[in-house]
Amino acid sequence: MSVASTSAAAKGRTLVWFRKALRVHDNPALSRGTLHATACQPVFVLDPWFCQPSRVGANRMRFLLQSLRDLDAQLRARGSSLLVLHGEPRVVLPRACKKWRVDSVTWEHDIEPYAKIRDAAVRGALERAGVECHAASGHTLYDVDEMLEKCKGAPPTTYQGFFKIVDKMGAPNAPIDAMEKMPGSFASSDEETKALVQGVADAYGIPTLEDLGYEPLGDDEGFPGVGGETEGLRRLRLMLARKEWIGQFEKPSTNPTTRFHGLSQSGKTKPKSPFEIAAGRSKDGDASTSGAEALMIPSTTALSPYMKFGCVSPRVFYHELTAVYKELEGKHSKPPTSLMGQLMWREFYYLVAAGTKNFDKMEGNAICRQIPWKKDRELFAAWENAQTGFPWIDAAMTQLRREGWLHHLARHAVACFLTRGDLFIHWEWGRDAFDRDLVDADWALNNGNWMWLSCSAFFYQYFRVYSPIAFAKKYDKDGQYVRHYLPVLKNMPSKYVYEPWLAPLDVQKKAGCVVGVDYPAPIVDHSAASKRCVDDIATAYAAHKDANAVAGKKRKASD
């Protein structure tokens, strides 16, 4: 739709306050506030809350960086410019609309707890200096309040229950346009910008890493990819444009030993199930992919981190996605494991998150089972800095921590050996330690895919567990993806990479790799840890079953 459908348009000076929808386009919070302004000044507002090394990592803070840059570039081929402001909201926008002596603010809507606190408290102070506020909704296909509006209670925790409120929903609204030219910002030069700020932050520009207190990062280390609107639509249209592709594409037979790299037009479907392909029980037959080669064969459109700082709309994708399955005339794969579907995940998931009290939390999350995690620091300490002694799983944690992203199965067999598969230690702090090292890590879908792979919700078939060690061989039997993130196991024979403990001393020796001192012992024997696991799951199971008879049969009593 274009701008001018937009209801209820700003007047007079008016500031727009981005915070994930870090692009021009299809940008609700961007339209409304600009719409009919005399003057507007877009405003950035480095939180210091988030910029810390223990809380965001470095790769992330990047790609935030860049797509402020790449953000401050759009705006200023529209006539307007990013303002970057250093502080803490609640104290540098109340001060700013009163020096710049605005009218009304706009930004979008954000359900995440901490957002939620933060623009009460900036809504309150801006409203009570009688500045017009309005938070709109951009960063999900749909309101995510109207979807809750169709729940008529509880939101689905179910996929199929999740599209019956879709089905009432309607297909998404059509996209933004992206405008021209921008109404002029309240500074149009170097010594303007400097007075404007002054006495409203304490600084302003966008920094570097070093400037926030973070170790550099050179052009060629950590996460590859570019930040900002300008490549996430590139990448968007390149995959867009691979549509023999996104016709067979399905999620789960992708393949986790695929380092994120630059697109290419390759691509083939694999088996359909990591299970079935973990047991070499593939429909499909023989899908191992070995080689250096097949390292560089995307497998899933590494679109995530766009969609988590909103450089992409998700709106400007679903459309397009549905043009391009209306060119292949039904010919292509369906939900919940085609490209369509996994939009729709997100969704699913933003809608639980903002519908479920305490959703990030396993204490007074009633969809969480109550599961007595172990919470053992040393176990914990060697899952995180790679040193479990299983070569799969240290290298996905190596990759995590060097370049900010890991693939989707890698992501389920990292989560499941700490929690339910192997360690049994509270899916929170796996949680936790994602949500500082990921590029793409989005509270919602962080929280919701936690739960579900260490069996607390969404998903309950407990005693399929991902093996640390054939899970990954069914890919890259040669261990390419471990030797490329292990250099310690780089000489070591395809046969022992995997399990370099049963290589004999001499092997382990001549490939220059000794287990116990140049690599890790295996922390646990994971045979009898997973045993262990699947009955203390099944033992807290069978009490929320019990809870649940009691409670049933008390409620009857007080009928």
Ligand SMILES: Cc1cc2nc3c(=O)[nH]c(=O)nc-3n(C[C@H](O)[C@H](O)[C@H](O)COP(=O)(O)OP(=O)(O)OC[C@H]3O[C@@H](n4cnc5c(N)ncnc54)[C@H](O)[C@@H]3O)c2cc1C
The other form holds:
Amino acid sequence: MSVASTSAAAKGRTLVWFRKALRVHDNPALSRGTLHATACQPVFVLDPWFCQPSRVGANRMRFLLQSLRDLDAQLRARGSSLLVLHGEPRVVLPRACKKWRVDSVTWEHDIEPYAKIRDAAVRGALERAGVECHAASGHTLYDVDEMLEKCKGAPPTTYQGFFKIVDKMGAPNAPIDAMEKMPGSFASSDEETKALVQGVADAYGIPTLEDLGYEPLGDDEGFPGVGGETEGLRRLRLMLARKEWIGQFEKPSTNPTTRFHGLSQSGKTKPKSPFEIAAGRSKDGDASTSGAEALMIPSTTALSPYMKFGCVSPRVFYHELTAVYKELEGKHSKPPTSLMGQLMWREFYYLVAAGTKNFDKMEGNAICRQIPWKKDRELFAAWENAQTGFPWIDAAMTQLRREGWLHHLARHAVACFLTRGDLFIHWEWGRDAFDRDLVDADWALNNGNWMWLSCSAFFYQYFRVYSPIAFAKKYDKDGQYVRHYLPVLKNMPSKYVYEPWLAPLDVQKKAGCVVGVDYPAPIVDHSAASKRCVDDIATAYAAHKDANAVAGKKRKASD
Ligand SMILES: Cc1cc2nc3c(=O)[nH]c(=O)nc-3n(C[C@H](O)[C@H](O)[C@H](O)COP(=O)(O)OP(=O)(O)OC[C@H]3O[C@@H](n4cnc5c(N)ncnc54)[C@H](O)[C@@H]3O)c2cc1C
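Provide the structure of the form predicted together with the named molecule, given the form predicted alone shown above.
Complete assembly follows, chain above in first position.
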């Protein structure tokens, strides 16, 4: 591990603006803002733009609030504390810097469109007021701008091409140690904090979900893991301690129907439900009361929410994983399917997203195939509300709503079904639903993967369609996953659990699930629908080829 470069560190009274990177370890913005500061105020601004159930679902909001509590605890252990201000950053931060006589502000660089506009507005206002601003790279293994320079602003759209850039970059920098002691913050008592905030923000402090207008989550809802750096690092390290598992990790062989289950510190699985194990914690999932001894995992690491909010540094993940591989003396799986391969997919999407105009749209996006997707609200609502009549799809969509997380291959299945597999609905609609409901919703990864799954970019084998019936059966013959998320099917014989409409009426009645009454009939005939989708995409691809040929001829003519 290394320490931050001292020459770049900010001096005087500083403000560290947390957004993602909700951690004290390996946090370049925090290091820069604190190393030589005489006093430093860590701040998180609870932006009303995000605090809406229609934009950020309750599961993700709860995870964020838990992560903020943990960050505050980490900072307090180092002699500082987190001040959570409520309001628009471009209003609140300039006011705060003026009132608090701040010399410089640091934050982590963010490539998301909303963040870019927000950060430019904040930077403009602060710099006009003479406050120095610095954005540090920390959300990815490499500085995305440096990577873009290496590929001359034109990111590769293949994983192989991406690795050529990685080779040019060399190994990611070593992580920065967490500081043992931080400079004092601007207020040291409740009274002083109150005075500090007056005239800066209307409200402050870490609210509850209900304070923000969210419905409370039910006992069986929420991501089965408490948010925050403490839990993120604990999970990472317990995961990395399973060396054999790490060495053999092959993403396509992991099981999308494995539910979160307890794994004790010794590595033995416990037959408890995630919610039983997590029962020791408060409704808000306060990290300090989590008390869970076990690690709740599905068949992959489920670290994605911790990566999304930056509770775990990607560089720590990378270097600690590399150390495990070293111990395994090269006997381990390799990218693209290995665990390191997964971290690199994340990096790949960040690079392409940062270098592609209109990355989150079909129109005006140079890497995205133009496909005449349908805009059918009724079909979309059936998909979104787990009412398609295909139990595997509906069970996965129920898990998404309830827990805010889905295995990668379950994401594949529901995304394929919505777009090129069955319904032919625009990937942007599916992307929006994921963006609201996923705890790990991440702009670059979500858009990139939706384009992949809909065969709009990166992957073009549109004739390979996931069957909403046969796919999950391979992993879970008796349909335990489906029975769990759709209890209406719990007594359906295994033979019919993935296609209950085929069960004779007396069997349906006996199982307490009559199709069309207790559970919907399928909204499409899968074989006919998927054939139509394949034909329609073939036509769109042919048009794309023709358009490219015409563009090529025009280019030649003008040369
Ligand atoms: C349609 C669709 C939408 C998706 N949207 C998101 C999203 O919004 N946020 C998100 O984090 N992931 C997204 N993914 C990618 C992937 O499904 C999740 O990252 C993964 O399932 C998270 O589980 P895990 O942490 O157990 O992954 P692991 O397999 O344990 O991988 C470790 C880490 O590598 C990264 N990673 C893994 N797979 C991918 C991938 N395909 N692309 C990019 N990074 C990856 C994640 O940070 C993950 O936490 C999406 C996939 C699909 C098909």
